[in-house]
Amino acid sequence: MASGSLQKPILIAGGGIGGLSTAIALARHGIATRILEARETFSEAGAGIQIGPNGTHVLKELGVADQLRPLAGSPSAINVMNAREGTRLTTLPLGNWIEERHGGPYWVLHRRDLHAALLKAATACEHIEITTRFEVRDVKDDGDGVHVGNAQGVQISGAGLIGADGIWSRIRQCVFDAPPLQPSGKLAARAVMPGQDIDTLFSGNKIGVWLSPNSHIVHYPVRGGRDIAVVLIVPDTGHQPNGAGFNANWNTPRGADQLLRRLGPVAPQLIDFLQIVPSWRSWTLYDPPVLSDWSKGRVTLLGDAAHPMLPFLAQGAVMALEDAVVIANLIAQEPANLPDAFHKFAAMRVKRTSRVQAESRRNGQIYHLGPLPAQARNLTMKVIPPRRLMHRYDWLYGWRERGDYERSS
């Protein structure tokens, strides 16, 4: 067993997608972990999530793909629309095309379904212990192990600590002295609604992306097409700096009229669709600076704690899935030397995740171009063949754990 040289379990702060995936990946190497979750109960937010082939490969490796397949949608394409005029700019291929090109499907899921599958796999594993109501407040690395404490003074020790505690990571702040988060100037709002009696432009088996100056809308089917997930990105006219009240912000109710005023003028059919969304929940988007190193001794970060990113490439959760299998394989190779495994992990992942962060930011800028630059963007989308547009993402979707691969074609 790879865990033979580890006298204590590896601690994982955070029981979200990244934390659960890491525990499962380590368990498949026989390595024991203890997940420390701040919440009393697990209840992932009611939102959609997109998982490209680079992520579905990981879900298969973790042993949860078969459970998720009946709940996942596999959209045939992405319709990119001019939100103001209601016209189609291009249709990018997904479905069979992307699965054949990259060896795995492109899935759209309800986030709760993904989290539930991972949680079920983790709770069924003898190598994984889950402790709830434990929010890490302080961390001590004595060279031989780590000791973490919560606000109540309870201490738990382990062989090492992996911080998978999200964008507001306490470990990122107290161990790595990360700079305060800065708002991006954008607000995201989400909803999941029943799919029946919705115009097929919005309810068909395709992802819709509607582009407008300073704003955009994304929608796609989830739960086998029964529901539709909708995300609206608009200018943020007010926020709480430095993470104050984040938990409330993630679930802040928003009225449709308030959001649509920020959206600006768009096509009537889009307004009609957005107005029937029963309720919205919103949060401020942040664009933190890149950490040059997120491993120190027996402590490391992964997922949003290490490399939070804007959602404009739909890769935040997928990067956490990639992180999970990479770090698990590195630890399995040298379990007696966690600091070295953690250092190699950060060094191996920083280039790719930094590129995804940069491309996500760039995508947002392209989506939100003003009227004149948008005309050039729209013309480009109309004249370049859709498959050629998708080829520029081969570096992203063609990733495999055993080495980043880039297709030259």
Ligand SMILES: Cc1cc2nc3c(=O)[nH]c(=O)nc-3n(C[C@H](O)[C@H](O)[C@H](O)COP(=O)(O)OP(=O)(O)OC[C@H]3O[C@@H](n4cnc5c(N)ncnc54)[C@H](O)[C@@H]3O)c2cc1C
The other form holds:
Amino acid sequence: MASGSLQKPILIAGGGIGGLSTAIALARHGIATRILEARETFSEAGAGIQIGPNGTHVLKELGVADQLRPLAGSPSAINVMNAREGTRLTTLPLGNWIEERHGGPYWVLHRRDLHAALLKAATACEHIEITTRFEVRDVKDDGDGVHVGNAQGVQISGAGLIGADGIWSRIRQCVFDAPPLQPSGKLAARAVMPGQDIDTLFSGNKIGVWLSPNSHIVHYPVRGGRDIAVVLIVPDTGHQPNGAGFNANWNTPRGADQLLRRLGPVAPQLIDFLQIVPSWRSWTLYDPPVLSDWSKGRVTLLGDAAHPMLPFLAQGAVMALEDAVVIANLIAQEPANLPDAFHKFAAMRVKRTSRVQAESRRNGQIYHLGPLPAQARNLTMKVIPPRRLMHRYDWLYGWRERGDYERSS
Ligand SMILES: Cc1cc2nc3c(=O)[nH]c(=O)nc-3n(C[C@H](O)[C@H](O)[C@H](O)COP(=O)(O)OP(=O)(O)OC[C@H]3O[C@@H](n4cnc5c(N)ncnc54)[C@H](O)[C@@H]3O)c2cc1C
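Okay, that's the form predicted alone, but what's the structure of the form predicted in complex with the ligand?
So here's everything in the complex, that chain up top.
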């Protein structure tokens, strides 16, 4: 088996979606890893997550799709709404249509369910060791292996290091010359609430996206429709830093009134819906750096550490899932030459992930257009057939790790 060529396990900093899925993908090739997670317990905060067909395909490959299927929703469509007028601009097909087109479903999940399924699979794997309460602070690559240390001076060595330590990546800071994150001028707020007794416009089996100048709202059912996940993005006037590192705060309680004031004028049914959300948690969104390379010697990055992105395309976690299978396949091909596998990994992924970063930013600009340009956008959405609008994302959802299925748009 491939692991025979590695004297020590590969270290993975971070046990989030990227770190766990990478460890599982490597274990399927018989390659041993040790995950070093800063937190004491894994408590994924209450939030929803959308996983497009390019991501559900990876979940199947990792062997966790069967466990997740009963917990996942498969929305039939995305209703794109004019938030000011409360009118529908277009209905984009998902459900069977997208599954047939791209060979995998479009899922909506509670984030905790996704993380728990990955953690269960990783914990059951003999090739994966998980160490919690280990915050990687420093990294040394001596050419034959890597040595990481924490604040208490404990050192752990491995054959190589994969930094899957999220948007505030310490590994990115230690090893790569990346510019610091800058506040994006937007604030995100999220909630998960019971789905009973809520207008079917908000509780049906569809994703709702409501567009307003400088703001938007997304909602979708999770846990088989029992709950509804809501995300609200509004201007960030009095920017308060989230803090950095693994304990960056994305849990600031925020009153509905304060959020609605930032949202500006919207349709009464949307206000009624947002006001019944029992509690909001908010955090500042940061402008992601775009790295042209993220591998050096025996150290590489993946997921948000390598290519953090604004959440306007719902693809950050999906990119981490894609990374996981790509890097595992490359390491399995040449386990004795990690620097080469890491170098190929970054070279193979940078074009796609920077395109997704750029498209995500562009989507945010389109969502948040001011009143006049928004009229042109709304007209375009109304006249272009919905399937044609979705074909523009074939390059995204049609991805396969071996590159043998990528439709061009
Ligand atoms: C509002 C919003 C909505 C989103 N919606 C979607 C969506 O619908 N679909 C989607 O695909 N993506 C979505 N995303 C993006 C997604 O959440 C991230 O891209 C994804 O979580 C990245 O996974 P990761 O494993 O790279 O990082 P993380 O999930 O951040 O995991 C990093 C892990 O590393 C640990 N850690 C940090 N520092 C250290 C250290 N020094 N040493 C050891 N451990 C450390 C942390 O504790 C954490 O467990 C959304 C993001 C936002 C903000």
